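In the block that follows, a single chain appears as structure tokens, in the form predicted alone.
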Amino acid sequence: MKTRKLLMIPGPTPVVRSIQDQMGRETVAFGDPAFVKDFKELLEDLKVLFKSSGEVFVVAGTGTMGMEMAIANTTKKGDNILIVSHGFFGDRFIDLCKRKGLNADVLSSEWGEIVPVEKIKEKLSEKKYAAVTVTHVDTSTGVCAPIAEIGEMMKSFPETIYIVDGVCATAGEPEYVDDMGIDVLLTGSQKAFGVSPGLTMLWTSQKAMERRKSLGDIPEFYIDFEKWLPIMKDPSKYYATPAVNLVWALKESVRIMKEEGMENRYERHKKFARAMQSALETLGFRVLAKEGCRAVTLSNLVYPEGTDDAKFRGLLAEEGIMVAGGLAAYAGRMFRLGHMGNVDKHDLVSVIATIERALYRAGMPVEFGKGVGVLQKHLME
């Protein structure tokens, strides 16, 4: 009998049956009154859940498109922009901004650490920046930025747009748009929302929308806020075809969140993450992110000396668990494990038990049940 595969990469994440069922519905016209009603309700729920009094956009595309959408609608060629990078995906803004003709300054941290808020403040004080970008959780490092603290600091720079990349954080790490002073929050459907890839969501403040208006016509067409805003106000209107079934799937994801409660959801992610990280450390792995800035949506595990990355991940896959490899300088030196969205305790226990089996098969020292025991203990606390 073939072993059932459990997808535990940092996205896409496992899609539960009720969300799958929504994707499997018979597709209807985007102007179907029932779909229009569903889309309107989804947009309103997204504003309420993430405490946004501004606008929200749900558009077919990826998280990378969301990054470009945020930049395109808040900056113009020749503007200064500050990129706060905590890894590979923070660095993605660099190329994006250069192509836009922006003057990009970059504050980078050592992988596994964050850029101190005071250092960001010092840099912002040097000259006028149109915008600053911060990746809330960088999937390459597992580092979580203090976005609330940064948002408080940003009050000293009222002309600068505060952009938060929440792709690997939103719906797993606390994010409240108004409370945290965020001007643009962007994310994708495939991570902590637990939906298949294909949707970008952005929340914008009134300040961000005023910035867009001040730019006049922009070179970008599909990702223009002003093209999409009438549709977000009235989804029966047409600009480009919405991903009908993914909108239904996202609506079901939001229903699950509302049922669980956002604070409970954040607490669950935190509890699961700390349990997993403790269990993995017990098995000899090192969490790349330092204590105090570890994400709750994924863990990036540096191997014990002598571990063959390809062999280990191959054995994990044979045993039924799919994880991701390390990026850049950490390629071959670590693996990345997602534990976000709608994963449950059964998934976590299966993952740690499978890692123990893979370690054994790889010839690494392992005491069966040790990692599982640590996990169980933390889960029961």
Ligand code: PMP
Contents of the next structure:
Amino acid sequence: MKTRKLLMIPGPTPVVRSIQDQMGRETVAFGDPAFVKDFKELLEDLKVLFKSSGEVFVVAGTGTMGMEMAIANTTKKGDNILIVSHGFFGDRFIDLCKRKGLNADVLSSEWGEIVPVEKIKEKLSEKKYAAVTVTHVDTSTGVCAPIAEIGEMMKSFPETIYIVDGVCATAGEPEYVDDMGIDVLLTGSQKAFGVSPGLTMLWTSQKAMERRKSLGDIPEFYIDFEKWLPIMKDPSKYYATPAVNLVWALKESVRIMKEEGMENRYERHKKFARAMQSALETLGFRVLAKEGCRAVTLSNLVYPEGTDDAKFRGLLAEEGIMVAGGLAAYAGRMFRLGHMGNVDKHDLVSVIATIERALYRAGMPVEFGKGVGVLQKHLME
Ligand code: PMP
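Show the form predicted in complex with the ligand, please, because up to now only the form predicted alone has appeared in this conversation.
Every chain and every other molecule in the complex is listed next, the one we just looked at coming first.
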């Protein structure tokens, strides 16, 4: 008999049945009044849930497109931009910005650590920056940036647009667009929203929209805020075909969030992360991100000495859990495990139990039930 495979990579995450059902519906015209109503309601809900009084965009594309969209609409060739990078996805902004012809300065941390807010402030004081980018959770390191604190500091730089990449955070880590002073928050559908890949969502402040306006015509066509804004105000209009079934799927994901309550959802993520990280440490793995800047959406686990990455992940897959490998310098030395979105306690118990079986089959020392015991204890706190 084939073992079911649990998808525990840090995105795409498991897609629950009710969301799958939305993707399996018969597709309708994007001008269908029922769809237009659904789309409109979704956009309203997204503003309310993430506490944004600005604009919201839902466009077909991936997280990378969201990154590009944020940059394209707030900067022009020759501008200075500051990139705060805590890993691979922070670094992705460097190439992206250079291609746009921006002068990119980069503040990087060691993998597993964060750039101190004071350092960001110092750098911003050196010259005029059109924008700063911060990756809320860098999926390559499992590090969570203090976006609220950075937002507070950004109040001293009213001419700089504060861009937050929430691809691996939004709907799992607390994000309040207005209160945190975020000018552009971008994310994707496939992580803590628990929807299949294919949608980019962005929230923008009035300041960001004013910046867009000041740029006049921009070279980018598909990702222009000004082209999409009329559609977001009235989804019966056309600019480019919306991903009808994914929009429905996102609406169902949002319905689930409303039912759970955002604060409860954030608390659940925190509790699950603590439980998973403690259980995994008990099993001999080291969480790469330092205490105090650990994400709740995923864990990046450095192997005990002598672990064969390919063999371990192969055995895990045979036993029924898909995880991701480490990136860059951590390739072969670490695995990455998502625990965000609509995962539940059943999933977590399965994951830890499966890791115990895989360790056993890999010939590593393991006491069955030890990790599961720690997990259960934390889940019941
Ligand atoms: N930013 C972060 C933090 C990510 O984790 C990812 C994807 N892992 C991206 C951006 C890029 O998103 P996508 O793969 O959907 O283009």
